[in-house]
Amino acid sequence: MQALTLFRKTSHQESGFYALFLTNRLQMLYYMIVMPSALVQPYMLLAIVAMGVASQLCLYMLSKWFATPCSAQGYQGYERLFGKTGIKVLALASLPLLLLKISFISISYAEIMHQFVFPSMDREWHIVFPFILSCYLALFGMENMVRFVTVVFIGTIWIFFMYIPYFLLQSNSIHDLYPLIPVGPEPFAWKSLLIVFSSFSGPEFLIAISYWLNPQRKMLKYLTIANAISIGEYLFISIASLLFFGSKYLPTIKYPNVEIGRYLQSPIFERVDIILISAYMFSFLYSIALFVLMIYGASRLLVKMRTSTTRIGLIVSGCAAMAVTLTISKWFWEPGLQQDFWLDLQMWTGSATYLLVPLLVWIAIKRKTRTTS
C-alpha cells in the first residue's frame, strides 16, 4: 500500500477565510433543519441572538488558542500545553464525541433522504453511500480538506436565497412576528435555549486542525464574522418558517426547513426541494470526511504510531465510524422516543463540548503563561 502524508502541511499563507467558512458551515449542519420547530413563538427568536452572543464568548476563548505559538506547532504545541498524558486523554475523549457527531448527522440526513427523496430505499443505504464519498474526499488529506471548505461554502450558502419568496407573500403581516416580548408568564424554555446553543457548536473542533489554518492574532475577526453570518441565517430561516406555517401549526412540522422547500415552484424542475436536499448533502459529506480524518489522527496518537499515514488506515477509520453509525441506525434509532433520545444526547454533548473545550484550552494557556513568566 502506498504511503501517504494525509496530515502534511505545505502552505504557510494566512487562512483566516478558511476558518470563517469552517466555523460557519460546522455551525449550520443539522440544526438549521429542525430548529424552527423548537422556536415556535416570535419572542423565541431572541433566543437565537442571546445564544449567538454566548457563542461569541466561546469563540473569544478559542481565538486565544489561535493567538499562541503552540497552535502553529502541531503535535509539539499540544504537548507543550497539555503534556503527553494530557494529549492521550484528550484524544481518547474525542473519539466517542466524534463518533456520536458523525452518527447523529449521518442518520438524520439519511432519514430526510429516505422520507423526501427515496422512500422505497432502506435508510441504511443512505448512510453507506455518503460514507464512501466522504472517505474518498478524506483521502485528499487534511490540508486539501481545509481548502475545499471554500467550495462547500459557496455551494451551499445560496440555499437561503431560495427562501426569500416566503417573506414576500401577500398573506404575511408584521403582526405575525408579535409579540417579541412575552406578554405573560411562559413555561421555562430551557430546552429551546439549549438546542439553540448546541446549534452554534462545532467550531471547537477547529482546535484539532489549527496547525493547517496558519493561526494568527486576527483570527477573532474571522470567527466573529462567521458567527454573525450563522446568527443571520438562523434568524432568516426561523422567520420564514414562522411566517409560512404560523405559531400554531409550526410545532407539528418535524423538518420545517425542508417542508417549506416543497412549496417552491419552478417552470423547469417540479421538485425544487430535491435540489435543496441534495445541496445540503454537500455540507454533510464534507463534515463526515473532516471528522473521519480527525478520528484517524486521534487513533494514531493513542497507539503512538510513527509510520506514515496510509489509505488503508484512513479507510479502516471510516469503516469503523460507518459500522457504529449503521449499528445505531439499525437497532437504536427508531422514530419516537429513541430518536428524541439521540437528539437530546447530541444537544447536551454539543453544548458541553462547545462550552468546555474552549474553556479548558483557555485555562491551560493561562496556566502555561503563569508558569513560564
Second form
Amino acid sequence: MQALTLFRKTSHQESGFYALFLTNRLQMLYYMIVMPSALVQPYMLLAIVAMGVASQLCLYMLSKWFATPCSAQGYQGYERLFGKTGIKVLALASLPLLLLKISFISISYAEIMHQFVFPSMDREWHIVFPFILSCYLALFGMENMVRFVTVVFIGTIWIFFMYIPYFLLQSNSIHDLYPLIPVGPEPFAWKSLLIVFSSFSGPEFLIAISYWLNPQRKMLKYLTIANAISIGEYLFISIASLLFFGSKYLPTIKYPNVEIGRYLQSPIFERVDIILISAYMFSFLYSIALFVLMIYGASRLLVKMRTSTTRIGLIVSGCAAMAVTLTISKWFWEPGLQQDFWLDLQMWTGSATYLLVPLLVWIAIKRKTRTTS
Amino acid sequence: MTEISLEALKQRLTLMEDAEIIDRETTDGLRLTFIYLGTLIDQERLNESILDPLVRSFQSSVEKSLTTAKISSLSNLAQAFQYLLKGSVLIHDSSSGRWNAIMLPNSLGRSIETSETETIMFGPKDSFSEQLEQNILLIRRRLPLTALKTERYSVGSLTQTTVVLMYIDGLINPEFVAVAKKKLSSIDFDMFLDSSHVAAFMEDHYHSIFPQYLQTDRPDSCAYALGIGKLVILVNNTPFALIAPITLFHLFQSPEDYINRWLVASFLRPLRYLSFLLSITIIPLYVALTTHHYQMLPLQILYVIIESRSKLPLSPFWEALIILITLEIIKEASLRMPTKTSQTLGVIGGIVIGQAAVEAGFASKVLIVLAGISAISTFLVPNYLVTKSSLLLQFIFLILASYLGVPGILLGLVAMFAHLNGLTSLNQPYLAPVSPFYWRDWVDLFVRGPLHAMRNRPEALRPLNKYRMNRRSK
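What would the structure be for the form predicted in complex with the partner chain, given that what you showed me was the form predicted alone?
Below: every chain and molecule of the assembly, starting with the one above.
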C-alpha cells in the first residue's frame, strides 16, 4: 500500500482555474451568514463595489507572490523569503486565525441549519457531522483537495441562479434601489464596509497552498475574474434582498438571503431553501477541510516534524479544530452580545489578514528583490 | 533444464484419456512419434496437413517434408509441455533425436454474435467471443495499423491465462503502458477465469465500489478507446475486454452516442447522469421528506402521501428498506432463472407483489411508484457494474436520509464525490476532466458535441498525438 503523503505533489497541470474557483468560493463563504444584514440601504450597494476594488488591490499584491519563483518551491520558497524564524512566526500566528475562521463559519452555518432545517437537533450535531466529513475530505491530501474545488464550484454556483425569480416579481420597483447616493447626512457606516471587506477575505490563505496551484504569470487574470464574479454575486443577492424586503424591513431580518430562499417554490418542493442550505454545505465542508489541512501543515512546521504525514496527525488536527469550535458553540456563542463579539472579532481578523498578509508578502518580495539585485 | 525423453512425457501423460501417442514410418523410412492431446488440437488438420504429407514424404526430415507448417524446435521438457497444453502436436524424429512442435489449436468456439450487454439499435453488431485470436482480429480489422501493438502476458499459475495488452504506439501516453506492464508483470495469483479477475489485480483502489476499468464486449468501443489514447487488455477465454484509463464519465457514455445525431446524443447523455442520481436519491429523498421535512412538500402532494401512508404500520425507512430489498431479490432471481421463467417472475414480482404489498399495508403506493422509477433509472446507465454500485449507494443514502434528512443526502453526495475525486484508474484521476479541470474536454462530457468540434483527443489522456484532424485542414 502506498504511504500516506498528504502534502505530496504529483501532477504538474498548470491551471489558474483552481485559483479562480478557490478565490471565488472562499470569498462567498461569509455572505450567506453575515453580510446582507449589514447592507440594508440601497446606497450601501456601492460599498460592495468599493470593497471589491479594495479586494482587487489585495489580490494584485497576492499575484506578485504567485509571479515569484518562490511560490512554486513550497517550503524552500517561504524560507528564502521569510527565513526559518519568520516561517515559524507566521505559522504560529496563522493557527489561532485559522481556528477562529473554522469556528466562526462552522457555528454560523450550524446555526442556520438548526434554525431553518433541523430545529429538533442540537446545534452541536450540525458541527460534528460536517467536521467528520471534512476530515474525510482532508484525508485525500492537499493535491486532491485543490483539484476538488472544481467540483465544489460546480456543486454550489447554481444556487446563485435560484435567486433570478426575485428580479421578475410584479411588485418590484426600480425605486426600491434608490437612493444610490445618501440624500442626507448618514452616519459613517465603517462597520458595514469592514464586514463587506471581511467577506471578500479568504484568498490570502492561497499563499499557503501556492505550491499545489502551480503558479503562473497569468494568475492576476484568474484572481481578477474570481473577484469580479464574487462582486457580481454579492450585488445580485443584495439587490434581490432589497427588492424583495425593501430597505425598511431588511434591517429587521437576521439572515435575509436565507429567508428569501423560503419563498422559493417549485411544483415538487415548497421549501426549496432546505435544499439550498444543504447544498451550501459543499462549500463549508470544503473550506473546513482545507483549513484543517493548513492547521496540520502549520503544526508540523512549528514542531519541526521530519517524519511523513499520518492519518492520525490529520485527525488530531481536525479534532482540535472541532474541540475549539464546540467549546465556542457550547459556552461562548449565545444570542445577542456574545454573538456580536464573535462577528466583530471575525470581521476585524478577516479584514486584517486580507490586508496585511498580501502586504507583508509584497514587502518581503520587494525587500528580497532589492537585496539580491 | 530437463531434456525431453519419451518416457518422461509418457509418465506425465498417464491417466490423461485424451493424450495420444502414435508412431508412423514415412515412405523414406523415417520413424516418427506424434504426441498430442486430442481435445486440444484440430484432428482433421492433423490428418490432412501433417500426418498424410509426412507419411508420404520422401524427404529426410520433418522440416523438409512440411514446408508450409510453422515448426518450432523444442529443447527441454518444460517447453514441450507448454506447447502440448496450448494445442500443439509434438513430433519426435527417432533417427535424429530431434523434437519439434506444430501448433494446431482446436478452433472450437462461439461464432461472432451480437453484444447482449451493450445492445445498440444502429451501428456494428459484432461482439467479442471467448477466443483471444478472434478478438484481436476484430480490433485489427478496425485499426489496420502497424502501430497497433499487442504484447502477450501469461497470468495465473493454474490457468496460465494469456493476457494481451493492446495500444497504439506513438499515440498513447507511454506512462500508461509502463504502468499497465508493471501491474501485469507483478500479478501473482493462481486462477484468472475472467477479465474482471485481471482488473481486480490491476485496480488502484480495490475497496472502491466504482469500477476502474471499463469492461466491454464491443470491438468498436475498444477501437475507439485505442484511437483516443487508451489501452485495451484482452483476456483469453473471456469475451470482455478491459479499457483503461477511464473516468467516471466514460461509464455513462454509450457507443450509440457517436451514432446518434449529436443533439439527440447530447439530450440522452445528461438524462443518464440524471437517472443515475435519481436511482440513488429518489427513495432516500422520499424517506427524508416523510420523516423530517414534511414542510417541503406542497399541500396536494402531502395529501397524497398522507393518504397513502395512513394505514401503514411501518416508518418510512423500514417501508423503503423492505421494498428495496424485495426489489433486489426479484432482480437477482430473474437474472439467475431461465429467460422465459424470469419474464413470469418479473410480472409476478413487479405487479402482483407490488399490488399485494400496497393492499396488505406494507408499502405506500407512492413508494411503489418511486421504487419503479428508481429501478428503471438504473438501467439507463450503460455500464452494468455502475448499476450494481448504485444499489449499494442507494442503501447508504437511505440510512443517511432516515437519520439526517436532506442534509444527510447532501453529506452522502459530498462524500461520494470526495471518494471519486480520490480514485484513480491506471494512476490517472477518475474525475477528469472536471477534477483535474480540462475545459477543452468538456465538449464530450455532459453533452456530446458534434464530431467536427472534437478536433483534439482528450487532453486528460495526454496523448502523444493530440490532434484528430489534419491540422492543415483546420
